[in-house]
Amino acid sequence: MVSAAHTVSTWHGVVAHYRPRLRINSSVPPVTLLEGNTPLIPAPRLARALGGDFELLLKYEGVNPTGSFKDRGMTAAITQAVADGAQAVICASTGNTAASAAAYAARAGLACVVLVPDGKIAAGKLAGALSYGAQVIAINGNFDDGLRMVREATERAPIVLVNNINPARLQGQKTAAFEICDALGEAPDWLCLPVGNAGNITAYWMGFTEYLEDGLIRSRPRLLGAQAAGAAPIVRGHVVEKPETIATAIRIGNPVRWQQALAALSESNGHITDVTDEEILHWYRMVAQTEGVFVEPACASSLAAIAKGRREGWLDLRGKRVVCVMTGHGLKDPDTALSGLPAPVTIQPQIEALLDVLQVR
């Protein structure tokens, strides 16, 4: 008989593991679903497709409890909300934040309200938010409209905002940088990631900076940010009033952490670029088919940015160690996953029929 001690995880979530490094209230137990501790997956075949002269690792955040990196920030934000005596939380979302807020609010016994753009949220994300019991309100507008509304709501109703305006969110999200350094023993040469509301790039830079200041790493990585061409306000240098892209997670026209992202890019001697939906979809398929890592489309924007930089000659990765952040699981957006792929072949239950359609040699 297996003892109860062997059935309990030794990992207790990012707040418990990194609590001395997190500037949140420590007076209450963490509200956790055991998020974090996500794998750093070597991707040699994908690296070869991108030029083959560098080491590529994928930080696979899709295995967090609700399927995205948002759980890191949400465990901290909801823990802080509970410590502050909150009874309800609210957020605007393109999908991942909605699911994460709903799950952690349910875990804490709080009411949760989420605003989403009507018809502009992937099915897997909407299903999560609804299943966790949140009040989901669709608006005839985009994420930026929703964020304006929830900010105003918190000024007029007893409800706590848990978008990444909330500083506790960044405290949780910076733990991913800690994990990368803990796993490698050093920071990578480059960190590449999608940029939507710009909280994640800001949080990673915060994490690397804190580790450097404490002498745990010798240097910080350069940052490569990727935006979708139809939702690239930081690249363009102005707000995009009606952002459009298949990568719904980064369909944001006026990022909250815009200036912090620019500061991080500048301090890291990094770069931000935009990529087309066609490029995103190409690398979205490639990461699944070359490495067996199924991600949501936004994740592939960072791979598309690497390909673009190498093609145009402004990104030299020779001999470098590169980490790409895969921010969400592919099941978040099943419609995109199935779009453009052949339907399964239907055959009779006979071996001859099977042999006739086999595509192996």
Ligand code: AN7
The other form holds:
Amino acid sequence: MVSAAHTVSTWHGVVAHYRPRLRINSSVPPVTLLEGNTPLIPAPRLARALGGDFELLLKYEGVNPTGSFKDRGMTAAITQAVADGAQAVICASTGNTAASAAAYAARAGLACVVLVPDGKIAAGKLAGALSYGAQVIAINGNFDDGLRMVREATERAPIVLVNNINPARLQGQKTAAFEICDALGEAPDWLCLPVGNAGNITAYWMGFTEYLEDGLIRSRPRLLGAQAAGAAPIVRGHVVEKPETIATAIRIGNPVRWQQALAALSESNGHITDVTDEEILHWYRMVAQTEGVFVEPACASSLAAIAKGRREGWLDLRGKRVVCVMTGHGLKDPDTALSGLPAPVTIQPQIEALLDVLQVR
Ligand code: AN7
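Compare with the form predicted on its own: the form predicted in complex with the named molecule:
Once more the chain from above appears, this time first in line as the rest of the complex follows.
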């Protein structure tokens, strides 16, 4: 006989699973939506499109509860906020952090305020933040302006900052590195990911480093970071005052974790490079059409970076195992998904009409 308990997931979220490794105040039960434990999907067809002769795996973070990797950091940050007795949280966001903060705050019964760049946030992210009941404030400015404002707000009002300046966020996000190592039994040769505020690259590096120090892996991966050409402060070496890219998630001109990202890149003997919106859009379509993995545009920057590195000859992946982090779900940004693709053909509900338009090769 199957008892009811057997029908319930044995996964209790990243804070419960990795609690001894997380340096957060977790004196209360975790505020969780059972985030994490995301799939590491082999992508052989995409690897062939990228030149073949290496193994490619996609860490599909889009299947987290609010559709992005931000949930890993948010379960940690909101758990700590509750443990610390907070009543309200605030963040600036290009969208995913806003949706995630709103969801975890709702779950914890906290008030949540999010600042987003007016008109430059993907529809699914705005829909999420509003649906979870956050106070959403659109500013006539970009993410960097919003961050400056929320930092100051937390000094003047009793409200906790949940941007990745908050160390608990990185503590939660480093669990993605743990999961990859737990799944593979070792670290991959390369880890590729988009870089916006540079919290995620910093958190991954922290995770791999801690597993190395504890003898759970023998080596750490090399890091390949990707920025959008119009929003590439780390690649250029200076703040970008007016960042622009189709990949609105990484439309950031002055990353908070800039120095830590540089340290991680240099310690890992890695690379950071910039890719154009055209390249991003190309690989955005490719990952969906070759592997059935629908991601938001920012994610495709890591694939575009691989293509660029191989084309220009500075990235040798022969025989290597590469993990690309697909940080957010494609449904977050339906407008970009639909633009540039033909609308469906409309036909009469008759078989002849269907046979006329069938495109089976
Ligand atoms: C899908 O939500 O900054 O380098 O405010 O949504 O850690 O900033 C989002 C960033 C990559 C970059 N991929 O990560 C926000 C925000 C997706 C993202 C990044 C973001 P970081």
